[in-house]
Every structure is written in structure tokens, then in C-alpha cells.
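In the form predicted on its own, a lone chain appears below as C-alpha cells.
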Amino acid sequence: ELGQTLERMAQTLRDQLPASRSGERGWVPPGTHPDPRPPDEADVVVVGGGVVGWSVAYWLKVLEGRRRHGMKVLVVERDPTYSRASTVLSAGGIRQQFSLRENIQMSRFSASFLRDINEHLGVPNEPPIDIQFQPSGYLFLASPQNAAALEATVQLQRDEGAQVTLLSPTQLKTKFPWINTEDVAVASYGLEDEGWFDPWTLLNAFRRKAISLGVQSCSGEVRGFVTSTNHMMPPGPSSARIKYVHVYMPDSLEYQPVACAIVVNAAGAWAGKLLEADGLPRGLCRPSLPIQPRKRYVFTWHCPNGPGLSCPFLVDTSGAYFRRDGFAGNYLGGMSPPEEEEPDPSDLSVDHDYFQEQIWPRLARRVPAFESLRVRGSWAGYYDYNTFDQNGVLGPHPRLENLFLAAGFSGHGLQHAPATGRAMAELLIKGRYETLDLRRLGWDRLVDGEPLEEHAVV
């Protein structure tokens, strides 16, 4: 009797799930295709799930306004997990502190977005979000060839509205006394919207508030595509459109033809890889896109007796960098290798001696607490990095019409992404850029040749 009571029990409550009613599958979350394929076609095609992807597809359903008949935008991931996804492997800063102004514009905006971020991206029903962000600032170390070079920064940065001040050696010691100023000329100190925050919440808070507006997702690969010219006789034209494109299942051959309007890459650091695609006219494609993966170490450790709660986000004069990780003498650190020792980016083991070798002893040299500290941990990430000039690329391809990018921020994708979506649902629906004015990122850059160096790259 017992058990005739629990299986009432169990088929009530399987009677009252959203897709019990209407075949054998089970209950599949909001925004999820019920099918594992993808649709037969949608509006916009997202090539990239990650903060940026996903902050594209939430803008485009905002700005779309009270339409009849909604956008349908879906996003292509080919790694639902995400354990190898560049948004939630960062060290999760957000800074002003950048060389050049439509960064410095970028931060801003997408400071003002986070902290804000539950009008934005809160859910009915559901938790309040907490990024987690903690306001500690970045702290920028330059030496005596360099300090030149960092004070007209600051001034650019104070010109865009940032609170930003610099320190002398002296006044750097009287802040922060466990800092060795040897070889320290000048440095500067973010005042306010600078810190750091936990990448995976917005990540997944971005997520959830697109779905809940009809966002549509799926997991595979763009691996192909169809455009106006694959049928043509040559000589090409000068354009072309792409018609489908072909999302691979996971650890499969099969795929499926996806009909689109527009498609928006947005796959981070294989966003190079993508524009060498099947199906796409390979003299269309040029020049090529100057974003590759490359690898970074993200290292933990302890060390009791180091910087208390005030510590910042320091940057060394050395390049070497760490924050605090948490509570009770935790912290993670880094530091991007010269061009000619960048490690092999096919996988993301770590390095272990890199660490010994290289940036402890400049740890330990600019915070002489660190001579006894002990690693805990590390992991490795990818920087979508634009070898051109270290700049996201923005903006329509030059000759594939309906081809928008938006990749190769160089490791300030996360940060940027608020502003990112922002301005590429801007474009693709009113056709223009309001909010921020970020036609120099443009691709027009690239085939001119003209580098739009970004300085402050960490």
C-alpha cells in the first residue's frame, strides 16, 4: 500500500512537469531546445557562449523593444561545461586603468552595469545576484623609464572621467608598507569601480536573464558554412552572406544547417580558427583575423604574514601581478610570458617551473613576504589575444555583409562585456553605435595596417 501511495506520488508530480504531457522526454529548462539539435533557423546566430556571447544575445532581446514577433537569437557553445572557457579561468579584475580611451569608456559603462547588476540581470523568483566584487582597486607600478609614460595615461584616464591618483614612492610606502619601492618611480591607484569579482556569476547571471527573455541555446560547434558565393562560377564577387551555418553535434559528425540572418562571432579565442571555416570564400577572408589562443597561469598560494584586507590588484613593474584571493593570507597571481616563450596553447596543462623560476622571485623581490610562501594551487586559461595591437575587433566583416565580430580583447573580454553586448545590439539593430562611440576598434584598422596599441595589457 506504501508503495502504490509513493508511485501516486511520483506520477503526480511527473504529470506536472512542463513536458511530461507531450512525449517520453522529461522536463527540459527554460530556453532550452527540447531537441538536442539546434533550431532549423533563428535571427541571429552567437558563435561563442561565454560572457560576451551571452551579453550580446541579452542586449540584442532588450533593445529589440515590444515587437510582435520577437528576435529569435540562439547561442552556440561548444563547451557547455565550461572547464576550458576563458570567462570563468580569469583572475576576474576590472580596472579604468587602460591606455586607450574606448577601454577606459568600456570599464566605465560596464562598472556602472555591475553595480546595478540586479536591475539588469535579476530574474523573478529567483536570488538576488552577488558578483562577489571587491573594491580593492588596481594598483599599476612603473619604473623611471616608464613613469613618463604612466602619468599621461592617468591624465587620459582622469579626462574619461576615472578616479585615478598617483603615488609617489614615499606616499606608495605610507599606503602600503609591505611594498619594497626599490626601482619604483611612480605609481597609480585606482580610487573607486576598480577590483575584482567572481567571473562564473556573471557568466551565468547573463545566461539565466537571456533565456528568461527567449534567448535559445544549444551545444556543438560552427564548423561550417553556406553563403551567397558557393554556388557561383568565378571570378567572385566582392561580398558575400552567409545563408546556414553548420553546428556539429558534441563528439559527433552529424550537424545541422541553421538558416540566420546575422551571425556574431563571439568564440573568443578560436575566433580566428572560425573565419577559416568550410564553406567560406577564403578571398573574402582577408585579411585574416589576428586572434589566437594563448595560454596563462593562474597561480594560488598562502602566505600568512602578507598584505592584509587593503591589498589591491598590483601590477609590477616586472609584469607580474597578484591580488588578494579571499580571506586569511590567500592569494593568486601571474605574468604573461615574452613573445618568444608563449607555451604550447593545445592543452592547459600548467607549467609549474614557471612559477619558481619567473614570478616568484619578482613577487618576492616587490613584497618581501613572499620569500615564504607556499603554492596551493593553479590552472590555466586562454587570453582571446589580438596579435595586431591587443584590442577587441568589433564591428561588421568588410565583405562578409551579415558577419559581425566581437573577439580578441587580449584578457579584458570579461570586464568589457557589459559594454561589448551593449554595442554590438546597438549596431546590429539601429545600426549604429549610441552609447559608446567604438568604430575605431573597427576591422577597418586591420586592413589599413594601423595598430590601435592598447598599453596597459596585463
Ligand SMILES: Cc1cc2nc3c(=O)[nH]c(=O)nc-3n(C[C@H](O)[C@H](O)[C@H](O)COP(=O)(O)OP(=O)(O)OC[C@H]3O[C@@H](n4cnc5c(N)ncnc54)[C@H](O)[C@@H]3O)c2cc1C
Given for the second form:
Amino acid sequence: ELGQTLERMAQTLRDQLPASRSGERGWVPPGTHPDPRPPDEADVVVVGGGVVGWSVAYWLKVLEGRRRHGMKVLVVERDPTYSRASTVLSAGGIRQQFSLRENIQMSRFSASFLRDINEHLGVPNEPPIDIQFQPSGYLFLASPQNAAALEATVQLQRDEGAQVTLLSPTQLKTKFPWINTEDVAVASYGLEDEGWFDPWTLLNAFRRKAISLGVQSCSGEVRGFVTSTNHMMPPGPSSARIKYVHVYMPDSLEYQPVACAIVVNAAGAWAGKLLEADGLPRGLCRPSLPIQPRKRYVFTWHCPNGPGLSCPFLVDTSGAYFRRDGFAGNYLGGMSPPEEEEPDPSDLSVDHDYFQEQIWPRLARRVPAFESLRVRGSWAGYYDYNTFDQNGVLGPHPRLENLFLAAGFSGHGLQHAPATGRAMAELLIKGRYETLDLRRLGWDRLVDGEPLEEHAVV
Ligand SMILES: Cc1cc2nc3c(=O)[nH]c(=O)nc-3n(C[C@H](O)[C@H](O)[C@H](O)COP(=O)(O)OP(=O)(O)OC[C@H]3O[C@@H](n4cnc5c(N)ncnc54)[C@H](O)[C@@H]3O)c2cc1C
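Mind sharing the form predicted in complex with the named molecule? What's above is the form predicted on its own.
Starting with the chain above, the whole complex follows.
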């Protein structure tokens, strides 16, 4: 009798598991899927398995509710090692200090999500998630020319509920005695919900949870589409729907067509390139998506007499930035180059002269102790750079009816991934944004030629 009771309980539990509700397979162990090949069909195909793609997939399963037949969500990732993905090559920072209201709101949502990450992304019988969050404010330094703009931005951040304080040069020197305050008129310093964390852990946590909720994933590259065009408005087709996504198998010329209802372009720095893939009517892809890979270097160095434990994530008047990296006198930092000096993005090699000639002098000027730093390492990654206005493009494509965009975050996509995924899932499932109104991040601004600029791009 006890055995029968236990079996009934086990069956009840199995029925509660989301993957069982879809009526297909039983529970899928987190982190693996028995079939890495693409299925023949999916309700939603998410192209790109970086932090944004997996966040979208996770939120779709969360918001689908307890429907009898769960939504079939497929994440397609071409590189299971993530060797060039922006997510794992990022600096891991989160801040509230943006100049655009939507970006501040997304940061606030994400900070709260990360604080309760185990409630959101914890998986039964799996170890708890530790993203190694290091709470530490961002410290933006402004020159006399930029002081008024910084003060106005801080007011906006406060209006949105962010805890940010302004520091005069004297206050700055008192709080951070190791700073040279020359040419600094004012500084803004985040008092909560800022710091940095391990991006890889966040990506994995989204992936593990999404898979436990029934999301499928496969290795392969989306290189083509099949569309059906809508000829309602002459001359020529006015819009089209994607019917199939062609997923090319790794190291093969073979592809698997996946029939789908919705496609989400979460291909990061390659989101623009994806819209040039075979099968998409060229005329309908105008204006082209202005997202491209831009190479950014990160250098790490050792400096035993540097700022130490109180070191914030400092963004200098010159654009150079740095933060602490662990507790042993190590730091990391970098600097975006001016537009005309963008490095060749064809590979991820590092230009060491860039540190010696451009970054180091700026660092040493701001923190004299850095004159004696010793470089320890470096890497390069791609910003998913939106050349139009350095902000994410979120929402439906104007003429490819079932294609949705979630890319182009230009150096702040990691921290906004929890909010991006939620917003995209709301749009797809409920037909509108509910938590945050992100309509201004949509395609319209590209079509209308009206940039929505973010001034605090690091
Ligand atoms: C040096 C550096 C520092 C950064 N620092 C920060 C920071 O401090 N804070 C912050 O918030 N952000 C930061 N960023 C930006 C952040 O990393 C990105 O905005 C974010 O990771 C974008 O996530 P994603 O999922 O869109 O892109 P990715 O992580 O690049 O994922 C996209 C994935 O799509 C895959 N893909 C592309 N095309 C296809 C295709 N056709 N078929 C199948 N798969 C495809 C790629 O292989 C890739 O894995 C930094 C970036 C860099 C490079």
C-alpha cells in the first residue's frame, strides 16, 4: 500500500514538471538535453544562446503559465564553447547610472532579479547559484564641460529611484585619497545596486533553469530562412513571415529546416549579419539593422599599492575605466577608442600598444599609484554595437512579421539581460510590455531616423 501511495505521489510530481506537461518527454536533467539536433518544429526559435537568448527562453517558459501544452522554445547556438560570445568576455558590471530612463529602469529590474537569483533561477537538487556579486559603486568623473550634463543625469537616476550621490572634488579626495582630482569638476557615485559579477555563472544559470523548464537547445548556425510574402500592398510584397529557419550543423553543409511561428534574433554582435542571411527578402530588410561587432580590449594588472578594497568601478573623464579584480591588488580595465580608431574586428587579437600608449597614461594620471602597475593579462571581446544610437533594439521587425529583435546593447547587454528577456516574453505572450515600457527601444526610431541616445556608454 505504501509503495502504491509513493508511486501515486511520484506520478503527481512528474505531472507537475513542465516538460511532462508538453506531453512529450519526461523530465530533462538540467544542463543537458538528450537530443542536440534541432527538432522539425518549434513555436519560438531563439537565435543565439548568449545571456540574452537564454533569458528570453527562460522568461517565455515562466510566463507561459500552466498551459496544458507548453510552448516549444528552441535556442540555437553555433558555438557551444562560447569562445567569441560577448557575454563571457565582458567585464561583468551592473550600474544604475545611465542617461536614458529605460536603461535605468532595466538596471533596477536586473539588480532586483540578481539579488533574488536563487528564487528565480534555482533548480531543485542543484547547487545554489553564486554569481560572485561584488557590491561596489560606479564612480563617474566629469570635467567642467560635462559637469552640468552629469548632474542632470543623476537627477533622472534619482527620479527613477536609484541611489546616486554627487561628490565635489574635495569630497572625492576625502573618500578616495588615491585619486588625483585634477580637471574633475564633479563625480557621481552609486550607493546601491551597482558592482560586478561573474557573467558565465549568470549565463549558465539562465540556461540550466530554462532547460529544466523544458526549453530545447541545439548546436548549429542559422544561416538561412524560408519566408512567405504578403502581397496585399502593391507594388511588390509589403511584408513577409518566416516559415522555416535553416540550422546548419556544426562542420557540415547539411542543414535542418525548423518550422516556426516566431523567431527571436538574439545573435548579439552578429544580429545585423543574421538579417543578411539567405532567404530574407532584401527589400523588406531595409533599413538594415545597424548592429555590428566592435572589438574592445580588457587588460588586467597588478599594483600592490593601488586603490585597494575600496576601489569603485571608476569611469574617468578620459573614458578609461577600471575596477578591482579580486582582493590581491589586481585590477582590470579598458577604454573604448574614438570612432575613427576602431580596431579591425576580424579577429580577437589584442593590441598591447593600445594599453601602453593610450590607457596606461590616463590611468596613471588619475591614480598616480598606477605608474608602477604590472600588466598581467588581457583579452578582447565584441561589443554588440548599435552604430545608430548605442542602445538595444527590442521588439518586432517592421516588415518581417514574426521576427523579433533583442540585440545591440552596445556594452550594457549583460546587466540588462534579465529585463530584456522578461520584456521580450511579455511582448510575445501578452502582446504588450507590462513590467517596463520599452516601446521607445523598438524599430520605429531606426525607421524614423530618430536616435535614442545613451550618453553613459563606457
Ligand atoms: C569587453 C567587454 C566588456 C563588457 N562589459 C560589460 C559590462 O560590464 N556590463 C554589461 O552589462 N555588459 C558588458 N558588455 C556587453 C555584454 O557582454 C553584451 O551586451 C551581452 O553579453 C550581449 O549578450 P548577447 O546574448 O546578446 O550576446 P552574446 O553573448 O554574444 O551571445 C550571442 C550568441 O549568438 C550566437 N550566434 C550569433 N549568430 C548566430 C547564428 N546565426 N546562429 C546561431 N548562433 C548565433 C553567438 O555564437 C553567441 O554565442 C561587455 C562586452 C565586452 C566585449
